[in-house]
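Single chain ahead, written as structure tokens, the form predicted on its own.
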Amino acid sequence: MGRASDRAESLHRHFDGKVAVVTGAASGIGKALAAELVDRGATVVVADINGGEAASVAEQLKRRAGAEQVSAARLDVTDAAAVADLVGRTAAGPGGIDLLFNNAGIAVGGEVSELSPAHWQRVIDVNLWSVINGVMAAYPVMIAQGRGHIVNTASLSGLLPSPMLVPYSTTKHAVVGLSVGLRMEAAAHGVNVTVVCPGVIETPLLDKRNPDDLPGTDSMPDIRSMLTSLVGKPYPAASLASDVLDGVARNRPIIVTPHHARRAWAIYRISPRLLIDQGSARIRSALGSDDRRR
């Protein structure tokens, strides 16, 4: 029991005094990660395209931490220059930059036959280019420091097929590939890379439609119902954040959580066809017959 307690304490202390930037931190997974980092003693930059919400979250976390170890920044993660500027300013501080959480993301759904180039471009810009922008900004700095950890939020959809969310899944598969490939290179420079592949997480993203400024899609699914049916009950964001930071402290290459997400990934690795055929049947049932859709 004592050893387990010591290990837990060691994982918690790993972040004490570290400096972290978290993107997409005004809500959902990013907000939970920022809160857990603060609770573990880290100095955190809460970055989000919604600057007002980022500032509000930072103020909440300052009161929670009882210290001035949290700041906010408005950040458009699709703007490479802005990402580089924020990372550079953070790295220029007395503690440098220890952790970058490339977490910002959106979901775009609907049948591929209904999606326009604009749908694809938006999700690629936000979900993939934002991670590339973060890596391009932080990786050289971390190499120069001889230390650092880049943590990229992908999804279980980056490991498994995700019908009706194909553009989202495409970008998340790309983030997984980027992360594990970079990890192998980065080790030679003393830099760590982890990719997070959560299952269904209880966040506002579950209840969102496609961005309002994109063409509508009649087949846009109820994401919450569809993913809960396919993968399992939503997992609290705070629990995910705790799992992620424990995995980062252990320098895990891929973090898949909760347990039902790991189970789905295991089934897919053992028998891809089984999971694909079961998922296809559920999607056909949800969509109805071809005659109805004509």
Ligand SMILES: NC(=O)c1ccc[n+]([C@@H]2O[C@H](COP(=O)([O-])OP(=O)(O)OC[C@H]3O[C@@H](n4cnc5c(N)ncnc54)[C@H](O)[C@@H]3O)[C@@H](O)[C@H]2O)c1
Contents of the next structure:
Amino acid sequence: MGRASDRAESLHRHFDGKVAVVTGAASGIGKALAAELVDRGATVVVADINGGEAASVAEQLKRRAGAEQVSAARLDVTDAAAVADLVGRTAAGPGGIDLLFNNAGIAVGGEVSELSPAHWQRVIDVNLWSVINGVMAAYPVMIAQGRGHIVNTASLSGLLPSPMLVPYSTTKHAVVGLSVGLRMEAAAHGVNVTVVCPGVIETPLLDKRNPDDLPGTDSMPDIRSMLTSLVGKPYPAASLASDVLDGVARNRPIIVTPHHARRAWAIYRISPRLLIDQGSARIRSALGSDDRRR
Ligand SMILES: NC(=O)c1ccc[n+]([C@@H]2O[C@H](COP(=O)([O-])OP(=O)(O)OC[C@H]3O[C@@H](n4cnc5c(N)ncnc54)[C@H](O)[C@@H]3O)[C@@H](O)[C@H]2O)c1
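Having seen the form predicted on its own, please provide the structure of the form predicted together with the named molecule.
Time for the whole complex; same chain goes first.
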């Protein structure tokens, strides 16, 4: 009991005094990560394309911590120059930059037969180029510092096939590949890389459709009900953030959480065919029913 609480204490202390940038931090998982980092003593830059919401999250967190510990930035992660600028400005501060959480992301889905190049382009820009932009900005700085940790939010969809969310899943598989390969190179420079593969997490993303400015797709599923029925009940974002920071403190290469995600991943590794055949049957029956389209 004593040893377990010592361990928990040291996982918390790991972040004390560290400097972190979190993208997509105005909502959901990014917001929960920012809050958990602040609670564990880190200095946090709350970055999001929604600058107003980023500022309001930073204000809430300042009340929990202190003004000097939290700041907000409007950042579009698809803009490489803007990402480099924010990382550069943060790194030039007294504490340098210890952690970059490349977390911002969107869901794009629907039957592949209905999607346009614009759907693919958007999700690749926001979910994959964002991570590349973050790595290109932070990795050289962290090599020069001789320390740093890049934490990329992929998804369970980066480990498993995800019908009806194929563009999303494609980008998340790429983020897993990028992260694990980079980790193996980065270790030589004293830099750590972790990829996070969350299962179904209670955030606004579960209730979103494809971005409004893209052509409509009748087959875009209701993400919440599809993932809940295929994978499991949504897990609280705050619990996910705590699992992630514990895993980062332990320098885990791949963090798969919660339990429903580890179970699905294990089944897929043991018998890919089982999961693919069961999933295909469910999709066939859903596509055949009238009420799937909303
Ligand atoms: N919710 C889940 O079940 C789940 C599961 C696995 C992985 N994820 C991943 O977690 C990450 C966070 O998702 P979430 O569930 O918190 O979603 P969310 O929609 O609640 O939050 C996403 C945030 O990203 C921001 N964002 C979108 N485009 C951006 C851009 N171009 N530049 C900067 N910020 C941008 C949004 O403004 C929003 O604040 C995503 O990468 C998502 O793919 C979510």
